[in-house]
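As structure tokens, one chain now follows by itself in the form predicted on its own.
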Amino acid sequence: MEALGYYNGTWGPLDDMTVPMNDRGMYFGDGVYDAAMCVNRVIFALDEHIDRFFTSAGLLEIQPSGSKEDLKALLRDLIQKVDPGPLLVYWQWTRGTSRRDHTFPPGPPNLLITLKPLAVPDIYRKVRLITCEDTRFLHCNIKTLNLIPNVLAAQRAKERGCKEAVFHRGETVTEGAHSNVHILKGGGFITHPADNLILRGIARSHLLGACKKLGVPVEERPFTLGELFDADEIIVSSTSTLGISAEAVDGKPAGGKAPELLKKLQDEVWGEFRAATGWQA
């Protein structure tokens, strides 16, 4: 099986699976999700992704239907049922199934899981970015299903031949439509603090760990669009990219001023990924 879908205990080919109309995700986007990369049937940074998933559920007051260990065991079982090869493993809880009503229904959440092929990233490639006003709500630290501003921003980036859209509130850069955004400047690593305006990215955490290991100074503080355009390097990190860099923003050349430091950080994160998954390019 190339791609698999799972819903509340039933699984099969992804495109054949269905979800009830009264699932709260259909009406309200009332749920949380997470996703991880799987190579050689090893889910990279699984513990971190599961911890974040349960944290998001708690912030939305969604009661877990099982333990963290139960969910990890289920995911590991499901990846044995699909063809070998790199996968994106995605899972979500919605608040349950009931007729449309804004208040919480009784009963357990619905668990949906998808597994589909995913290309292993080329961490050393350069990408192009655009900037967009950040119109999202003020709970960006929760990985919810409510992603319309992100979808629109990602579409604008695609239409302009770019990889990602960088959000900003006024002059302050927050993050990307589906990534965290960081800069290198003067030998240091600068990233927006992990407050309610950004998601605490797993790849972001691994980049911070790489900085600590390599002795690279870190500033977790807001930075501006001006600093973004003037950065020595711009790094975009996510589950599916790990930590790629930008060569242009809004059609203007960007980065390229600290290639050695950039490569050291990328080598550290890429080496960690390969050691954990046994990936051989």
The other form holds:
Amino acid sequence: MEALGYYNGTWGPLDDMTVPMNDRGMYFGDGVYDAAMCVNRVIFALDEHIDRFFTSAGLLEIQPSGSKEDLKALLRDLIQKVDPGPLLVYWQWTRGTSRRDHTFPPGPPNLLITLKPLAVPDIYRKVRLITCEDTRFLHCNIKTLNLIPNVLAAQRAKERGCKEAVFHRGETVTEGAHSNVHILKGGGFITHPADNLILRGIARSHLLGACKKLGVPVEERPFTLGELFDADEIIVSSTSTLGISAEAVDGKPAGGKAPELLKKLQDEVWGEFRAATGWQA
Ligand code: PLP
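So the form predicted on its own is up there; where is the form predicted together with pyridoxal-5'-phosphate?
So here's everything in the complex, that chain up top.
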């Protein structure tokens, strides 16, 4: 099977699967999700993704329907049922099933899982970005299904031939529509603090780990659009890109001024990924 869908114990080819109309995800986007890359049937950084998923569920007061170990075992079981190539493994809990009503319904959450083919990223490629006002709510630390501003921003980026939209609240850069955004300046790594205005990205954590290992100074502080445009390098990180860099923002050349430090960090993260998954390319 090329792509698989799972819903509350039933699974089959992804495009043939359906969910009930009264799933709370339909009415309110009332749920949480996480997603990880799987290569050679190894899900990269799985424990970190599962921990974040349970944290997100806790913050939305969604009661888990099983343990972390149960969920890991299920994901590992399902990946055996699809073709062995690289996959994006996505899973979500919605707050159960009931007719539309704002308050919580009784009963367990609904577990939905999708497995679909994914190209393993070329961490060394350059991408183009746009900037976009961050109109999201104040719970960006929770990986909820409510992603409308992110969807609109990603579409604007696509229309302009760009890979990602960089959100800013006024002058402050927060993160990307589906990534974290960091800069290198004067030999240091600067990234927005992991507060309620950004998602605590797993790839971000791995970049921070690489900085620690390589002795690169880190500042976890808000930075401005001016600093973004003036950065030595701009790094965009996510599960599906790990840590790619930008060559242009809003059509203006950007980054490209600290290629050696950038490569050292990317080599570290890429090496960690390859060692964990056995990926050869
Ligand atoms: N920020 C947002 C809004 C995201 O949607 C994502 C990934 O989906 C990230 C950051 C990066 O998180 P991770 O590195 O865990 O994929």
